[in-house]
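Form predicted alone, single chain, as structure tokens, below.
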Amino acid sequence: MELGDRLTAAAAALAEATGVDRHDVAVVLGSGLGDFARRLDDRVSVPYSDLPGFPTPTVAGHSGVAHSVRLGERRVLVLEGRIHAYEGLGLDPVVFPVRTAVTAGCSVVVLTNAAGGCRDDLRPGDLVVVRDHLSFAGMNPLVGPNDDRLGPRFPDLTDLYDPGLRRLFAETARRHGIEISEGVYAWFLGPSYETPAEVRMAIALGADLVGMSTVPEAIAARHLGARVLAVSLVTNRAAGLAGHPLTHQEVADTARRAADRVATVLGAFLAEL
């Protein structure tokens, strides 16, 4: 089956699971983000097994969970965990669940995402909104044949993160106490954390962030015509700057005492949308 025949299908058993024809917004929670979700009041939540072509996530903090919630005047999907280019699937599965959102309405794909800081003034439980970034994953979502109705061959990534976006993220979270600052995140392939060596190259080459998902979502959100944000929840220091050996743990437990910031803002972002 086509690729535009498995996103119309996949979208339909969406709408029907959910009793909600067409969402509005859709939303990618991180490692340790999945909190969120579970503050969400009358949601009508869809476990990704019952949704065809939906992989399940196998990373702890990932759930595979997708809830449809109303929020503002908005219609919200909340995809809860991801897939990751590392679980050795290839990427039209981590792209899969991004690209049946926007087939199923969604103009709007906020991303989410753990990652390790490696600029001086970041430090754990800090918020970084995604202004750009770098690919260190030799990897591209878009690789193949391409469809025309879905996009173009040859997609402009310019303003793939929409600085109209950017900017009412940051008034929100300012809004609300909470300062925030831009990056630009560095995709690496994974699973294993990134050498002192490699982070040290990221920084030369520009890099504020370093993790090991987002950038294959964006790509195929903005290929298919939504706009993209992408936010990172400082959850450790890089490999070299941190002092002690990274661990997912840390990661987990990072995100959750950071949960209460990132829902207030976030749904204060989502309202205002």
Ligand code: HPA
Given for the second form:
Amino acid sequence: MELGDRLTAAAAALAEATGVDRHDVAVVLGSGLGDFARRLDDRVSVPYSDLPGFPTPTVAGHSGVAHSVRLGERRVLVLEGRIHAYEGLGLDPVVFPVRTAVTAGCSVVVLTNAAGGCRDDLRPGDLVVVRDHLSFAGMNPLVGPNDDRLGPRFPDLTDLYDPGLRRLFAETARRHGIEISEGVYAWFLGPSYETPAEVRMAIALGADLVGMSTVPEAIAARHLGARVLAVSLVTNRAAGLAGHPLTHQEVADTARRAADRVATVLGAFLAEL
Ligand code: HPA
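Return one more block: the form predicted together with the ligand, after the form predicted alone shown previously.
Starting with the chain above, the whole complex follows.
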């Protein structure tokens, strides 16, 4: 089946399962941030396995559920259960949930992630709004035939991370007493963490954050015309900067400790959109 038809089928199944014809905003929850979904009252939750074309996540901490909630006037689709490129399934399953969300009406896509901080002032627990990215993964979700009805063959990425959404998110965070900066996110394929030399390379090229997600979803969502915001939670200092080896446990623990703060700002931001 062609991509457009697969997306239409998935969006129709989502509408049927949630009882909601159109969603307005999509939020993708990063590693350890799944807690956000559990705080939402009156959510309708649909397992990915009930949605045609949706992948089944394999990483611990990513459960594979779409939650539909109303926040003020907005219908928000919270996607819990990201597929990563390092799972080896190609990028189609990585971006399919976000593409479905845009097909289902979402004109704003908010991507969250856990990332290593490479700028000197960044500490575990800090939130950073992504201003731009570097891709070291050698992959792009738009490789392959392009359906011009869905989006352009050669999309411009100058303002991939929407300036207005970035400003609004930062203002909302500051109003809640949370200092927030902007940074450049460098996408590495993983699943091994970067080497210290790779981190030094990324820093030399302008990176503030390193991580294994977000970039393919951002490109795919923009291609379909959505406005994109990406927010990183710094869970650790990047490899070679911390003075100790990285572990997934450290990443997960920091994310859990920051979950309250992330949920507060994210909730307030969505209410202000
Ligand atoms: N590198 C890549 N991905 C990550 C990191 C990191 O240091 N921390 C959390 N996700």
